[in-house]
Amino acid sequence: MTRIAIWFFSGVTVLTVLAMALLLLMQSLPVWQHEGFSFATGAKWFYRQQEFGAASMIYGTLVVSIGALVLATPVGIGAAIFTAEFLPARFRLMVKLTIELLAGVPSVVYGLLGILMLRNWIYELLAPFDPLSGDTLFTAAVLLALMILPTIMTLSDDALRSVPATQRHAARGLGLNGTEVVLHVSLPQASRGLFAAVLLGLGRAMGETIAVFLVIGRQDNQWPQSLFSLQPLIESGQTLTSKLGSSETNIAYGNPLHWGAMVGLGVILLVIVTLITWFGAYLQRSDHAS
């Protein structure tokens, strides 16, 4: 009976997700028919001229998310190494729970703190580069780094704790000190789980809406002259989620092409986040299985 219930509810969940994805795809068909694949590659978005290109928002999403990873990954993995390898067991759970409390803070609270504190601090930090305001891609990346830190730290800690203690003891018996055990035993064996933690943190960052919406500036058509330029980091921009969370979603409703373009952004975001999350979950399962 229990097995039947598990299969039933799992099937309902899968069918619900597939139904949602199919609905989004059908709603977005007008823009794909109008723009073709250039909807995903075009850099210009002018809905009054019925010109729709999502590339600048995809670029903003990637820059903000990868920037958040660059900032959060060393801190998250470093904290995980400290709690899993060096911290006494009686303090480990307390530290881990304290960090995980960050995940329970609502996104809008992070956004308000970003407006009240982080935006001004970033503006002063970037003053030598003469930014127009503190609403920049870099501001959003810093805020997202704080938000994904619990995800990276918790999953990294789990990956490190999955390394058998006997292997640590054997390494210490061979004369390795604590740091050498971490570098030559724990980290290599937990590498797949650590990479999975980073990927799942990336998926979390890409799906964030409210906090990013409040601090990114929401400037359309911000396409850099060079993809490797750092200049866009100190400028306002737009991500897929900040666009979907804007008032333009209400404006688009009733216009099939414009509405299809907004839903099409959701389809692109759903595909990207799903692929990253699945790959990260696969690596995590493989790490535990090994």
Contents of the next structure:
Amino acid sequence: MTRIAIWFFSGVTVLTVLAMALLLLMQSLPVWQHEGFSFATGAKWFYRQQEFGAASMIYGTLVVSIGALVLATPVGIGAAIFTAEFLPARFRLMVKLTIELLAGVPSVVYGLLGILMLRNWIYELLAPFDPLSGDTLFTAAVLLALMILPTIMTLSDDALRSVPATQRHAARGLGLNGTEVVLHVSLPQASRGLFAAVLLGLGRAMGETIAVFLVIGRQDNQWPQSLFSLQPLIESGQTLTSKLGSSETNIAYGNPLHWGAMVGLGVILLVIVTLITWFGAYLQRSDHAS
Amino acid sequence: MAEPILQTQSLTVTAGSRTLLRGVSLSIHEKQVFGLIGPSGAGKSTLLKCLNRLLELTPALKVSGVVRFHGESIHGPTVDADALRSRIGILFQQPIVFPKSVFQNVVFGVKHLGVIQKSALPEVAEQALREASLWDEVKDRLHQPALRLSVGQQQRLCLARTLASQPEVILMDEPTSALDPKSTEAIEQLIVRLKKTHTIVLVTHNVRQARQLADQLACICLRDGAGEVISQGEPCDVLCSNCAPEIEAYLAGG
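Form predicted in complex with its partner chain structure, per the form predicted on its own context:
Shown next: the complete complex, the earlier chain at its head.
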């Protein structure tokens, strides 16, 4: 009976996901036929000229989420080291609960706070570089960093706590001090779990829509002159999600090619996020096996 | 008799309102094996961990009384607890190896003391492994994971790791209770050998082991819910005297 139930419900789940992926793929078919693979590599998006290239949005998504990761990882892992290694148990739970609450705040609230505070603050901060507005990829990255911080922190805390206390005890018994134990026992042994925490944070950052939508400026066709230039950070741009969240999605509906292009953006996002989440979950699961 | 290397005076450990150890006064002399026996839960391990201040890493436990190492209090304001722990090493009941290679395990502690050149580490490792009678068994697989060794070998690896830091005292917390008879014998022979160069404090459940190895013995039993030293002295005196009903009960049960 249990076996049947397990098979049934797992089957329903898998089929639903597959059906969704298939639906998206079929809906996006016109654009792949029209553009070929240059849909993913082309940087120009002019829907009136029927020209669809997703590269500048892929670029925006990568820059914003990796920027968020660079900002959130040291703080998140640092906070996790503090709660897991140094904070007495009763405070640890309190801090962890509070931080996990932050993960539950609706993203539109973060977006509004971003408009309210972050945008002006960053505009003033970047004044020496003469930005056009406070709506920049950097603003979006900072906001996303705040949003994924709880994820990274709480998963890192779990990873560090899964290192047995006896290991720390043995190291202390050999005369290592608290800092050395963190550096040479806890962090190395938790490294896979920490990496998974960062990857899951990255997955979350890439999929985030509304908060990014509100502060990124939503400027199409922002392709950088050089891939390693930092200039795009202080300019407006577009991510896959901010494009999909815009009213262009409604306009596109009815025109199979344009609609296909919009759905195609979703397919690209789905593929990237799925790969990252899988990889992260894989690392997290095999953490204890080694 | 010479001044004891380790000495406790009215050492008491409390956890909140509960007393775990009460008024323990012991004198441990250099290059001897000092045995601690007693029933489970009497606080033998707690006492052992007081001696190198490992106990203070467990929150909510309060230690009062004096512990002297070479005549000076180990709780003094100038004492570095981490440095102290490298001079008073500890061996746990279960071997706790790090998920690293055999070699990395041996040098794990000594590497961080910062007194040995990196190039000298292989030599230090070899010497420590020889001292722990493990060299011949692992010399060909120094760079394999230590977790692949048998439990008995792991325990000797832990001993080698402690010896590599050249401690003066080694605290052993029932080092053979997780081991098979053959490995137990290996550790016991090691203890006899190591006592020429080190002071050893040996917690054991095994009366035969205590009688065989210890030069001095103390028996800790529960009185009114707290561990107390019931008697101490030469092993035969402690084990034969029927002065305390607790010891009699313990020996009969053990």
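Positions refer to the first chain, counted from 1. Small disclaimer: the values here were computed from a predicted structure and weren't measured. Heads up, when I say rigid core I mean the largest set of C-alphas that superpose within 1.5 Å between the two forms.
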{"query": "Core-referenced Cα shift (Å), F8, between these two forms", "finding": "2.4"}
